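Take a look at this single chain in structure tokens; it is the form predicted alone.
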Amino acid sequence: MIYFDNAATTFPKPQSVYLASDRWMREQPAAFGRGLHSAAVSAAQMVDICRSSICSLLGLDSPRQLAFTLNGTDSLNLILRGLLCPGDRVVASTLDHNSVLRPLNELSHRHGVSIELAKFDPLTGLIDVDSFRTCLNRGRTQLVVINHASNVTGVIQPVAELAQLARDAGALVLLDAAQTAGHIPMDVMSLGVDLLAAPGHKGLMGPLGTGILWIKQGIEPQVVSLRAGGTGSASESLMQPESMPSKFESGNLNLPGIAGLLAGVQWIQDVTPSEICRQINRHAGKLRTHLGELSNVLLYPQGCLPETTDTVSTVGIVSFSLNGLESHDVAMILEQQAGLICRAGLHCAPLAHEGLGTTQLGGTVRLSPGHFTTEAEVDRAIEVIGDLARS
């Protein structure tokens, strides 16, 4: 198997991730916040270390402002459904994933939340700043959602610039870091955002079923908790705690998952996000260069990606279409002929494909190499796609 679907979930994980999750299930009997015996204390220590490690990796402030969730989609829903009220107005973009678009549309239909979607430039993959500004100027905006990097094109957005415009308009800023957390060097506090949502199983190298939600201190009172129950804290009260992170951590935490997530984050810190980013983008750059030379292949976005020496412009995603073939057919042929695993279709981002003009093609074929991808695997992908294009 040649795995090129790391934008969906990273694979393989570092060996330490498998060992940590397995060890926790076999050797640690306690749940988080349930008791003061030695096993419960050990659980609390592991969870605290994981919070601190994630904050250190992503450039976040107080670890107490970081809550563990079921996944990235859960994190996004907790904010969108917990923050927005009937009649509120939110600005997002046509690059957003269905994890943002679907809850927003449900809030619109059921509660009258107004949605404005900024467009993006299909040649660069960047959100159109003028369109974004126009959306903000149409009325008072409570929340802005920024997709840090598209899961279709991999292009990283100018978050600091967009966040400044949002703050000037009096809006809170939610950053969807599904494709960036762990994949690129990040200093979230310098970006000027107020909330961050991310899964644990992608760039953070953790197991499936893990997610994180960071809320800037002082904003948590504005977000209603959608779940209530045991938190292991303030048990004498019949009301859900209002303090972070307990407010959003009802029920038992996924400790085997968090143990694996901690191991993944520590591995990233050892290797460094800069090195991981450099290697992934080197593989993606080679793919993009060679596929771009094939006459029957179209790359997306179709314009030249920005090339700079001091900033990162993409997260290493390569999307393409092959003239005359549906994207799912291409992916099926690649797997049958070379054991190459990739993602084809609309990637749960239908408006992004509408903007790129790929909807009628059934979307695109997406290659997303990872840290453990080898040069030989990249060469094999180029070879088999080239053969298919020429045939």
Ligand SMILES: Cc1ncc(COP(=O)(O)O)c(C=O)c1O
Given for the second form:
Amino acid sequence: MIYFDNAATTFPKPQSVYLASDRWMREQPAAFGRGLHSAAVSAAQMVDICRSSICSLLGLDSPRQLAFTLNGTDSLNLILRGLLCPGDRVVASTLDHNSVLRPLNELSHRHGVSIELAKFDPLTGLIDVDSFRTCLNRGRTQLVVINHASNVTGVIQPVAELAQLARDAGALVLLDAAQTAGHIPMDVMSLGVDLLAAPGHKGLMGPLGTGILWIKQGIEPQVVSLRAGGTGSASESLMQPESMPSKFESGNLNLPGIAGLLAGVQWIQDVTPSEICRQINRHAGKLRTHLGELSNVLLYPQGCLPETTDTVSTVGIVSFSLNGLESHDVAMILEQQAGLICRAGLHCAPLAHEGLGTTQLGGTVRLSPGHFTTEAEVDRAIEVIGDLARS
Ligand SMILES: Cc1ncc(COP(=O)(O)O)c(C=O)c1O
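The structure above corresponds to the form predicted alone; please provide the structure of the form predicted together with the named molecule.
Below, the chain from earlier opens the complete complex, with every other chain and molecule after it.
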């Protein structure tokens, strides 16, 4: 198998991740925050170290402001549904994933939340700043959602610039870092965002079933907790704690998952995010260059982005269509002929495909190499796609 679907979930994980989750299940009996015995204390220590490690990796302050969730979708839902009130206005974009668009649409239909979607330029994949500004100026906006990097094109957005416009308009800023956390060097505090949602199982290298939610200090009172229950703290009260992170961590935490996530984050710190980013982008760059030379292949976005040695403009995602063929047919042939696993279709981002003009083709074929992808695998992918394009 040649795995090119790291944008869905990274595979393989570093060995230390498998070992940490396995060891946790075999050797650690306690649940987080339940009791003061030594096993519970060691669980609390591991969870605290994981919070601090993630914050230091992503440039987030106050590890206590970071809560563990089920995945990126869970984090986004907790914020969107917990923050937006009937009549509120939110600005997002047509690049957003269904994990943003579906909760927003439900909030719109059931609670009268109004949604404005900024457009993007299909040639560059960048959010159109004029369209974004127009959406902001149409009325008082409570929240802006920024897709850090599209899971269809891989293009990284100018978050600091967009967040500044949002703040000037008095809105809070939520960053969907699903495709960037762990994949590129990040200093989130310098971007000026208020809330961050990300999976633990993609770039952060943790197991499936892990996610993170970070809320800037002082903003948590504005977000209602959608879940309530045991937190192991303030048990005398019948009310859900208001303090972070307990407010969003009702019920037992996924400790084997968090132990694996901690090992993943420590692995990233050892290798360094810039090296991971450099390596994945080298593979993606080679794929783009070679596929772009095939006359039957169209790459998305279709224009070029300026790439310099110290800034990256894309994460390791390469989306293409082949000869007008249906994307699922192409993916099926690639798997049958070369054992190449990739993702075809709309990638849960239907409006991004509308914007790119790829809906009629059933979306695009997406290749997303990872840190453990080898040069030989990239060459094999180029070979088999080239053969298909020429046949
Ligand atoms: C941009 C984006 N946002 C959110 C998500 C949802 O993340 P999860 O699969 O962890 O729920 C994804 C997943 O692919 C994504 O690509």
